[in-house]
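Below, in structure tokens: the form predicted in complex with its partner chain, a single chain.
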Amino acid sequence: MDIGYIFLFIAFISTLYSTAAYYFGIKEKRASYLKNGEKAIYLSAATTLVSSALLVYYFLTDNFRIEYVAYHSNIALPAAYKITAFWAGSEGSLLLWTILIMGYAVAYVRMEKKDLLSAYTLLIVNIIALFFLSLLISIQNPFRDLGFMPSDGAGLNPLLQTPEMAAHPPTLFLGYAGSAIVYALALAGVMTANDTWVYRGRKWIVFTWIWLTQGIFWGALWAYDVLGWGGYWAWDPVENSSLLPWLTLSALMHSVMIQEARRGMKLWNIILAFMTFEFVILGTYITRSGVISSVHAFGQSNLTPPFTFMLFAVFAITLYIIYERKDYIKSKDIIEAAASKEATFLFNNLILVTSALTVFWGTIFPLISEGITGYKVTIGPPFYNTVITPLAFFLIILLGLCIAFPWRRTSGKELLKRLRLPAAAFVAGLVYSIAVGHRFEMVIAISSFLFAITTHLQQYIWDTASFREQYGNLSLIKIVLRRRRRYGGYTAHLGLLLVFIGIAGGIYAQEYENVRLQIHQPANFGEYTLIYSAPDYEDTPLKTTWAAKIEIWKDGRLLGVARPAIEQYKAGNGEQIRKVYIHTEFPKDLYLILNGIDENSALLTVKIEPTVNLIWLGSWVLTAGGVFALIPRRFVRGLFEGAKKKEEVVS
């Protein structure tokens, strides 16, 4: 038995005895349990922690006496890319996702208040740890051992050998694992009665939804730099996993400010909370089954069982908790009038949940076809296309309205004159694209965009105007330090705007051609003109490779040479993958992929994305709109001192 699974076994009993501790603890009253619940749970970490430490050293030692070390690395695979291999395969993934529920559970230990709410949480969070942990010792375990010691391995698949790939799966993961505290924080406070909940887990929501974009934007950095077929996003089951949890998260993030504000809302975020774990599993799930076909699945595996009893006992649970305590979460009235702040939350909350319901549908439809008709149908992107691109430009609409409206209520006069410029803006949009010959969803993506960024940079001007004549000489960035979420908020709606725009460029306005160019002979593409100057051949110990040299030249000027690359490896199944060569303008990209190749032409595929960059520029800004808002208040709370003696003065 390996010394990395008897400490993971160590993690197991460890969890088993602090979730019993919890337990016992909250229903006897009895705080000293608590406390050992608490050591346990810093037990269970330190032994993860030193389990995975065991395996990435297995890996950087090519000792494949481990299965999974054998089946995912090699002699040849460099250092950097044998430590990510380390969640490469199902087994690594699921100890990676341990390891970051323990160390949720430690920083939720060491930083919040030790009361009943946290009691609940911790308890909840070790029943889910327990659950990872016991597929961990025993149908995941990732120290099988072979018995012998193979020459060498497999080695890792190249496409997983990208720094994107490095970064995708943490990063994902870290959003994953941080749904499962939220999920916790909703249920306990549900079952302790207590608005607090939505207080303290904001931080939290906040923090996963960050993670969450994150992995969602290097997955789909991946797709365009690495997969070579010249997208971002293919609306397959494994993407749309990963989507599934950000809407439903972005919908609490909202509607949480409503519970605050109006103590409403209790069971719908409760509801939220549950949809956005509930698709996390499903997303771990339907990743590592192989039960929906997908080009990023890990195959077929005996996970089935385990995870299909988590997705129905996590219903369960919810929807009994729910039963109990419906004297607490009984509706109540959120709204005083329909042209406020609270009544755009309700329908922003209906789009990202229509979306999100949208495409979970979409992505377990084929399975719902094979039930009844015995065939497996295949949900492209032309469905999600025709059925979100609506949602999405109302969306973005409403990004607008929420900006707009205040809370509370709004007189007509004030809205008329809230909303005059971004209406301007937006038949401003609507008469520049038809005049620039746009097709009709561009129009109206350029025409909503301007709309809602509008409202935007309008309300940035009058808050200055207001801050100024409210706090005097404070400085405008104390001003906004002190509302952090609320330009937190309006910083990510600015990302999202550049997200959109950029998607939308590059389905109504992409251009592309097959071309076979001649060597020597310019061919113009666009406002580029391409000549094949050389073929380029290359063998290693590692892959062989077949590249094509191409001068881009524009206006005259000699922009660079470009090396689109078909690269055969020859460890494992000896794949081919396509290196495509990226040349950015931004917010464009042109983008070559090579098809193939001899001394005297080159097949390829040219693109020209038109605002590509806008959606890696949007992802950026969006994470640092969460990072704004998620500025802890102690750091700043010494810069508003000013702002109180203004305050005091003035009242």
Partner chain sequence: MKLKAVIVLFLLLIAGGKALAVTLDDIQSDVLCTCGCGMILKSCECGTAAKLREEINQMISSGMTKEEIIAELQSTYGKEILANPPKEGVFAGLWYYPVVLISAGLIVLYVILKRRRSEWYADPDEIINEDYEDLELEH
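Counterpart to the form predicted in complex with its partner chain, namely the form predicted alone:
Next comes a single chain, given without company.
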């Protein structure tokens, strides 16, 4: 038995003990039991960490006696990718999931109050951790011994040997594991009839949302840079499963504000926390079970029974607790007027949840069709584009209205003042877009974008003037820091607007052509001239590469020499991949895919993605908004106290 497995088993026993300690500590109101439960969490986290470190060590030392290492690494693999191979397969990714949950549990113990709400929260988190640990010590053991030492391993899938894929799983799993804390807090809040869960859950919700955003960003960037088809989102089931929790968590971020401010949407918030976690479990299941075909999935496994049990258990327990506490979660009627911030939050939630349910339906439909008819029918991009596109337009308009509308109600005169400039921007967008000949959808996208962004800019200007009256000479940065949650949200909105217009440009204004370039013969594509100057061939112990050297000219100026390539790897199944070349002139990309080559010609797919870089920029702005909103209160307080003492010394 491998020592890594022994540490995993100790983590399982320790977590089991911690769960029992919290259960009996709550039931018998014994603080000493709860204290022991905390200590056991530390032990579980430490032993899981040691186990993970041992697996990394086995990868770095080419210990192919371990089956998981033999399947996902080889001697020629660079050291950096030997580390990332840790999460290349189902067993390692579940171990990563588990260590992150344990990390969240330790962080929760260190940061939160020691009260009944925390005790219930940690009890639930322990149960979730137990589920994953039980898989790791049984059917998903990453330390299984082959019984002999192969001379070399099968190697890592070439598509995973990229910086984007090194970043994608850890960031996404940070979001996945964080959703367990959000769900546990929400459920504990209902069980203890404690409304403070929304205040204490705020930072966990935002932190989780940040990592889900980053996970989706790195996944999309990987698809764009590595998969070689020229897109970033194909509505693949595994891609969808990462989007689902992001949609419901985004809705929760807004609706908890209603519960904080007006005691409304209590039941809705519980349901959103539940849906987020349930979607995370569903996504983990889809990726690892092989029930749905996907380029992102790990393949067939024996995980269907335990994950099906987990999905139904979470559903049944949540439903039971909601039923038991139905008197507590009755909400107040908080909508006083349609033109109010509360109403926009409500509609915003409805759109996000409708989008999530649409994506959910499209994702599981192949399973339903196979169960009923025996044939697996896949739903493609046309379905999603038809349903999601109008929802996205409404969401962007609401993004503007939620800034323009105040809480509760306002007068018609005030509304006119708040909306006249954004409405003018909308009309200007219509006129401009029609004049330059954009498609109808792009016309609406540009107009909606201008409407929403104008409401934000207008609000910044009004706030600045208001702050001058209210705070005098206090610097604008300090004022914004005082209201970091509000401006973090505004910043996230700007990021979403950039992502929206970036996606719209890709769908409605992309240029695309398959071309055969004859050697030394110029060919025009849009504003670019391409010249195939020479073939290029390279053979290394890792792979064989066929490349085409393509000169890129614009306005009589050489912009560079592209080298799109086809690579064939020698390890494993000898997988062949396209190595695309991307020439960026912000916000657009010239995207070259090599499909075939000989000495006289090169067959290429050439695309111009007019706004794709706005998506990447918007993703970082989204993240920055979340990070800004998370700046700790004590940091801001310290900043102000430091400035005050400095002023006193000077005076």
